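Shown here is one chain on its own, the form predicted on its own, set out as structure tokens.
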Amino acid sequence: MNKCDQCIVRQLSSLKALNKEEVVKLANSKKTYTIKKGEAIFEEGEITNGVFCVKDGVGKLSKLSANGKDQIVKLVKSGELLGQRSMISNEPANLSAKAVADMEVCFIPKSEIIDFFNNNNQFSMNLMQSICEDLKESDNDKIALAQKTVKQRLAETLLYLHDVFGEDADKSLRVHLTREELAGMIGTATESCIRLLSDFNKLELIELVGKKIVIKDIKALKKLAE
């Protein structure tokens, strides 16, 4: 079955609703790719014609703003599906998906997904719930952008990177975002982001080791994020 039955994406995504027969079809139709750090899985405006399962690694979903800056909308980790919304709505991809750390992804053609969608009620319900969760997240991000200060958003993002993706052996954040990417996530200029990181460093909330970030005081960061 090419291990589709034991895959983390199947366990954590709408694919968990597939029966044995459907998993065999899935395994026979998928293609697996290695995406190197910095490479794109798909670009904004591209017709994806299917969904991508993130087996391993970390990716970023981003949108090019009017001033040519890459605004990170979301980070994705193993166990997630990409491209489901544009496939259901029959529209080109609204965001670009690129690897932040080397990734392994599987591509499942649209014809297979639509087949599961039409024949498996639980799968279609799961897929819809997943799209609704993305929309809820997007609403919350919009509100945070309007109501929270840049300082609060940076504290929140550092905590999110720590809680969701964890630390390396040297205690630094496992996901290495450039200062520009971090600024794009919190919706500010790179210079402001660098200045705030330096302030957080002086306050001993974090420690900056070259390009790496070590979280020193989770409690204080949480307080700042509220």
Second form
Number of protein chains: 2
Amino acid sequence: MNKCDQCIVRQLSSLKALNKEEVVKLANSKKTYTIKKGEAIFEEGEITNGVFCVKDGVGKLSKLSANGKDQIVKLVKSGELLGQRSMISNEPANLSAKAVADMEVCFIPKSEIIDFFNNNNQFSMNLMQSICEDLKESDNDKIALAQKTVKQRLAETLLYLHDVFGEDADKSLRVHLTREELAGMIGTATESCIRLLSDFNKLELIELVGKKIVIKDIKALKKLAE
Amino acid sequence: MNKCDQCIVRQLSSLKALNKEEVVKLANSKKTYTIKKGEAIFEEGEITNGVFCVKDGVGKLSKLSANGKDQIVKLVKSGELLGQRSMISNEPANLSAKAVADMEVCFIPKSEIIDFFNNNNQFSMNLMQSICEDLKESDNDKIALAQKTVKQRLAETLLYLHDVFGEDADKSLRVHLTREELAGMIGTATESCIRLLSDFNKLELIELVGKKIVIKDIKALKKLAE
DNA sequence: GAATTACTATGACAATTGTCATGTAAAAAA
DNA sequence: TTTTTTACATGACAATTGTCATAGTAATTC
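Moving on from the form predicted on its own, please list the structure of the form predicted together with a further copy of the same chain.
Now the full complex is given, and it begins with the chain already shown.
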């Protein structure tokens, strides 16, 4: 009955600090949703009034910029929480959250989170640390965007995808991003992204199998990304 | 005697949530430092074991990248706290903090902050919100870096400096950044930054008086930055 | 006050990256 | 299947941006 107890999110996220009683409370107030690939969990400007736990699948946090391009700020995977920042800031979402692969998410109302925050120091510290982690990553991404070439950022991002999401049985990257999405992650034009992938392919750093990408030379990619 | 009580940082930062007793505790454990322009408060990789309150002056958080350029991640002014992120993450500083103008800062040991965090829900919520604010700004900067041209970012940054730090009696920007530092904020080469400033000058969007910069046409700059 | 150093400025050129056009391949819909 | 749409790919060219060289100007040091 109490499904939250064994949920992966409970083991990986800030929620690991909750005690039995709190988990029961959580299980009673949460609501589960299934999100198909391409669909949105919430859109920029929406007031969510809670957070979403990612039970399964992959999502992207992105923002549509003035020139019509969708800039991807972060990918989220199972075990992570979504919408923490805007909930805490009492603001509408700054970013849209969409599914990159079919997702299962649970919604936890704000009142619950605030309650846990006020009564469980370990939970509030965990939550804080997870936001601090996001901040560090964001700052580091900023530096990479400002100082590195598109080629370096592409190499870096391919390694990141390989590292964090792993590979399928055929050795190709498990997360399937379109070239446009990949371009949106590294902050470049889709055509530039495609061109560089072709270059990497010719240099045998990667292999392009249809739309799939196989990482072939991690060392060389690492060197390129420096 | 109890200097923290009327300190600007106490009014502006997360510390505003502290009660009288806690402020006394703070006043007894803090240590004040004077940092001259150009000097460092802490360097990347250092373990600070506490946070710094900025009482007066302007500082920059930056990181030296592989190509030798110093990327400025954030400017800090009086009323802000420095080093919160790495303290909470239990990590050495990810960024260096240096004075852009002479500074007065107070050091607060980690033990005090953790104590406040665990015993004062309003303080922990404030601290969290301030980090959330940083995260939002960082994400938005990331999008600007990825999607906007150097010209747009320069316009944006000039407006930001004008907005946040104001102008001197002669109408020039109060914060005095070198062209190199300005370039480091917008993520470009110093020469490109200088060239664009000259362009803006010719277009009468700004006026260059020696090393000083006077913002002349806010509307036009805003339009440019879009 | 002369000399040294750091900062600002600009030209010339090259490299990177973006845009537009066009074609192909794959996937989805009819 | 055929059609339509969407995603991938590449050429050609232009615009942006970075690099190197050089020089002037302001600030600092001796």
